[in-house]
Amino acid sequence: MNSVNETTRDRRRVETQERILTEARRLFAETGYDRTTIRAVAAAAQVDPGLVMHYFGSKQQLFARAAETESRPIVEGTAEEVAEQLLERLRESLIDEPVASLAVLRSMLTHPDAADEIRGNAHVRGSNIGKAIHGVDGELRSDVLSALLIGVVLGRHLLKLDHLADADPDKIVELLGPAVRSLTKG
């Protein structure tokens, strides 16, 4: 019986740290690092605000945890493979929103370390999309289309720019798609 009590408590930690993430990658994407405070986490949540202390340790380590990303295979190939990989992402990300990935975005300005998290990201992805456009100018090149993808995403979810937040993820796809093919080029 002791053992079927604990399994039960430790799915329901499980479950209630979950929630606290659910609810921390929300606020921080809607409202940033700076705006987003440990009580409204756990209100959201449904939990004391100790309990979200106790499990995540401090606001900062809130939010690295829910800042956490799934790991993306590496963009490699061609450069042609290389641009229908981004534009697939792009895609991907126009249609189901990127909410830890948005909370990072959101605090970037005004937290540093999210924007540390920004610049990180952008070069280990940059560094592999480079290594993929050739010539003249492919490092720059390939962070030129780090911030023209990453300003897609940001005009569509967190702008919430009136024709981009309503257009079809397949139309913004074949709008861009010129210019990532133009850029992974070289």
Given for the second form:
There are 2 protein chains.
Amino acid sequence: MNSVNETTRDRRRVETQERILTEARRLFAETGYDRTTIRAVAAAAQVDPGLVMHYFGSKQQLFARAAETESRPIVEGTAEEVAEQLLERLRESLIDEPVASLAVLRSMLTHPDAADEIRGNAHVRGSNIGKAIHGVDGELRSDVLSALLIGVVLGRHLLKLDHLADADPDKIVELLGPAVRSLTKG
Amino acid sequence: MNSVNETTRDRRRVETQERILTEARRLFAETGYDRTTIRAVAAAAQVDPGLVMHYFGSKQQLFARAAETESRPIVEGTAEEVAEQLLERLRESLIDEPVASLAVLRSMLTHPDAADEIRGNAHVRGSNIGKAIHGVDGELRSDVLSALLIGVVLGRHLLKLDHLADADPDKIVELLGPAVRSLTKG
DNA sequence: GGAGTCATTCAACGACCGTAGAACGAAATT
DNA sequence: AATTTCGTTCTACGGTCGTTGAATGACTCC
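Instead of the form predicted alone shown above, give the structure for the form predicted together with a further copy of the same chain, please.
Okay, now the whole complex, with that chain kicking things off.
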């Protein structure tokens, strides 16, 4: 039986799968979907490429698993409240964006699945703006905000724009305060 | 001799090279560096893959030629003047970003050369912000502005975020006015 | 302890890629 | 008209990739 007695096989299997997922996330985030090969993931996880296929079925499915992130919707409220939530999420993203999110961001321009995930749920650190922004052109302003936040996280963690990559997160958030607030207001 | 008498061979050669470059730009912009194959470019230009190699030497060099853009520095001035220039460039980029720029943007996350071009000359439609922004944290604010503009152009032309892709450029520029102006001011 | 499950490896296939070099044929030069 | 140039194609090599299916051997269960 299972679910009661955990066999050593169960443990090993889960450990191996998570080791593969960790290395896959890292490589997807570092080099994107296309340049990350199943062979490289397997090597990094000290495992045979066939095992990766056995557990995850295909490269696409491996990416889907590696790119899973928790979606944390922005709660509705006044323009100021929404702005403060977004800036706090941005602050977290600047300090340490989850590797899974970076994998999606790195791949979004060349892998349709990654683009879909961004499009369907434009987010930074799983921040689903959704319908938290109301007023005139609410949907457009929401998209613009998503684009801005994506740009900043991209510039810092992936493009590594010289001064943006090194700057104090609080300083960046402070600079972006007026910009974000001006866009949450209808 | 040459440079005086233009032979039909000269004409044909230039025509073919430009046809190849046009198709290369289009494909690089649509699918990025890695997914664009020399074979596909050759087929689109109705030419043999070997001819592409013969004219451009390698895939990297083909990309370099296809991705060439004119750099148009932002001229220094008051914070308001710089902001107005940036917003005007953004407006142009929203209406019709050059294919060569889109090729660089599409490839910047997976092709090191494209990333270098963005980093060394963070631009949208060749807008080199350079040292046009002064004051406290001038360099950081310049990088943040680059990141914002990249995000918006990316969201509209490449990610095609639903409402951002369809919106009136003037409306978007209007929405971003306060954000851009708040960042040009020291 | 013997049968069976399953985590893991191994070897290989077929497809596609960038690239190189020989070959051909039409235009240019003399 | 003969010869050279060169735009263009053809064929092929070596490499890498995703994926498969059989083989192996350790663990599990009755």
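Remember, predicted model here, so these are calculated numbers, not experimental data. Residue numbers count along the first chain shown, from 1. Each form is matched to the other, and the largest set of C-alpha atoms that superpose within 1.5 Å is called the rigid core.
With the core superposed, G57 shows a C-alpha displacement below 2 Å between the two forms. In the core-superposed comparison between the two forms, the C-alpha atom of G151 has shifted by less than 2 angstroms. When two forms of a protein are overlaid on their rigid core, residues whose CA moves 2 Å or more are considered shifted, and K160 is not one of them between the two forms.
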